[in-house]
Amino acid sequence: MFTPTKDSALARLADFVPRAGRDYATLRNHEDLAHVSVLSPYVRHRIITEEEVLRAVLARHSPQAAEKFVQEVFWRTYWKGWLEMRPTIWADYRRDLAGALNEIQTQAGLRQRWEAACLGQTGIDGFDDWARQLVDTGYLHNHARMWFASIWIHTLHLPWVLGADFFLRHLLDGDAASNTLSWRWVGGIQTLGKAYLAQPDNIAKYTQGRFRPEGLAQSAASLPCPPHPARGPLPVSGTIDPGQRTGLVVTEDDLSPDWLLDKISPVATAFVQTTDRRSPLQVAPIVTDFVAGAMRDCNDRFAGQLGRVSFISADAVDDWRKAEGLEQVVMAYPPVGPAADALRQIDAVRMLRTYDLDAWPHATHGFFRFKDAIPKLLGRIKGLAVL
């Protein structure tokens, strides 16, 4: 379904733009992918950026006509900003996942139910199809993701962290913030006490009658709901010293480094893939291959501007820096998640995009408060012609 290149992302964007207004607003909840952009694998890795998507859509539609789609773009931004101010949520998820993985090694019944869910062998109409579709394609419609997570948590009574891990291992757009916080929301621990329950009639309506599962939970599972941690400070962008011999590190979180190449002329560039850090279990080859291909495409697109290019692991960055005689390493700031974990100890100037610097401070509470800032945020995007 997805070719990991910028050209493919732009072609998919151009195809979707005419449908980003009324069609998207009225039909986006239908499982038919014809009514959604299917751009998330590209946006997640910034093969194509949020700004590019918004410019293209708002060059064709008014902000009012494209309101629902614009909000969807900003949901991803909101989740990232919210988690940046509460990074212990990610650390807690990783800790609880390790505990749940230990439990499936010692509890045969739990292991069998978990394996059946991952393999699509539960006998639940729709759920099994979505499990197999995810494994086969690396993608699920957002509405199907909600139904799937609800059935996993509330009907199958499986630990939500195992479900979030299943998604991260298989989703091409697997993202620490969007994935973790969305699963928490379905479970009723993100918006405290407000869980999402999948309903057979809703599933039948939006799958055009393909699925109408029986026996779904009519009440939410009781999950521990600790209060959210206090908000911490947001990161600040680093300062580049133009007089130093500089190298560039490119991660899978930002594969459009042109904004950094406007500031530096690297003598060497290291592409550092950390896809394997998304889970303690094996990440699906379809995900690993997509990211590797996107990194090669990035190298091809910016050939001649990157200096000597290396493809290395996170553990090899220090050795690469010494071998290249670098006085300074610059990288796009990796948000809370696997790449940030892998590169935490690296001495580097971490640069934040203006888009993130503008938007993240508004992610203090719920999305509806964040939504009030969207018109102002659109006005700050360079080159955006708002009709």
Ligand SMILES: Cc1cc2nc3c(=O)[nH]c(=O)nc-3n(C[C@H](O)[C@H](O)[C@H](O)COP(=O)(O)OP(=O)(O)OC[C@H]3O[C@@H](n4cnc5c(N)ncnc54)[C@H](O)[C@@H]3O)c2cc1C
Given for the second form:
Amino acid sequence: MFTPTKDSALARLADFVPRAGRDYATLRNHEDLAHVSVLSPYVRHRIITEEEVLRAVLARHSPQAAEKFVQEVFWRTYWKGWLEMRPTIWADYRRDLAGALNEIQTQAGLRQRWEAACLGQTGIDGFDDWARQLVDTGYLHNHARMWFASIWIHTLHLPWVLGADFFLRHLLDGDAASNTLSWRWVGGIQTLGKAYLAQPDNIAKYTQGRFRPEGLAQSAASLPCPPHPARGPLPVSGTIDPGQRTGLVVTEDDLSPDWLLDKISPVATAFVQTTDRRSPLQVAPIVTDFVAGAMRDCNDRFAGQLGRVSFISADAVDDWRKAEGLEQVVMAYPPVGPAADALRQIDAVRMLRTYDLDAWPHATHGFFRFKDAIPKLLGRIKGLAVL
Ligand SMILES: Cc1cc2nc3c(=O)[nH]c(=O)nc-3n(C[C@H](O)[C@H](O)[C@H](O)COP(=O)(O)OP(=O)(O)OC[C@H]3O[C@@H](n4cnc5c(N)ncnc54)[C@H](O)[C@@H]3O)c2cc1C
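Target state, the form predicted in complex with the ligand; input state, the form predicted alone:
First the chain shown before, then all remaining chains and molecules of the complex.
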């Protein structure tokens, strides 16, 4: 379904743009993939950027007609900014996941229920199909993700962190912020007290009658959880010293380094893949292959501008720096998540895109407050011509 190249992303975007207006607003909740962009594996890794998507859509539709789609693009931005200000939520998720993985080693009943859910062997109509679809394709429609997570938490009573981990191991767009915070939302611990309940009629309606599961939970109680941590400061962008012998580190969080190559001429570039750090368990090969392919495509696209290129692990960055005789290493700021964890100790100038710098400060509260800033944020995107 997904070729890991920028050309494929651009072709998919061009195909979708005519449908990004009122069609999207009215039909996007149908599980049929004809009504959504299916761009998330590309946007998640910034093979194509949010700005490129917004420019293309708003060159064709008015902001009013494309309002819903534009808001969805900004949901990713919002989640990232929200988590940046509360990084302990990610650390707590990792800790609780380790605890839950320990429990499945010692509790045979829990282990069997978890395995049945991951293998699509629960006997629940729809749920089993989505589990298999996720494993086979690396993608699920947003509504299916909501139903799946709701059944996992509220009907099967499995720990939400194991569900979030199952998604992170298999989703091509697996992302710390969007995934963790969406699972928390379904469990009623993100928007405090509001859990999401999957209902058979709603599933039947939006799957054109393909599925009508029986025996689902009739109510969704919020999971127990401490209040949100206090907001911390947002990161600031680093300062590049133009006089130094410079290397570039490219991670899977930003595979469009053109904005950095406007500022530096690296003598060496290291592509550092951290996909295997998305989970303590094995990440699906479909995911690691997608990212590895996208890194090779990035190398091809920027050939001649990257200096000497290496593909290395996070543990090898210090040795690479010494071997290349670098005085300075520059990288796109990796947001809270596996790449940031893996590269935490690396001495590097971490650069933030203007898009994130402008948007993240608005992610203080709920999305409804954030979305008021969208017209202003659109006005700051270079080359975006609003119809
Ligand atoms: C339980 C659960 C887990 C999820 N896990 C992830 C994840 O790991 N990674 C991930 O990228 N998304 C995740 N999502 C969000 C969403 O489901 C996907 O981004 C969306 O389905 C992608 O499909 P699309 O590109 O066709 O979206 P479209 O509907 O075409 O939307 C366009 C773009 O907007 C962004 N977007 C749309 N909806 C959302 C959303 N709800 N949250 C954040 N961004 C959004 C994406 O970049 C997407 O490509 C999760 C949602 C739920 C309910």
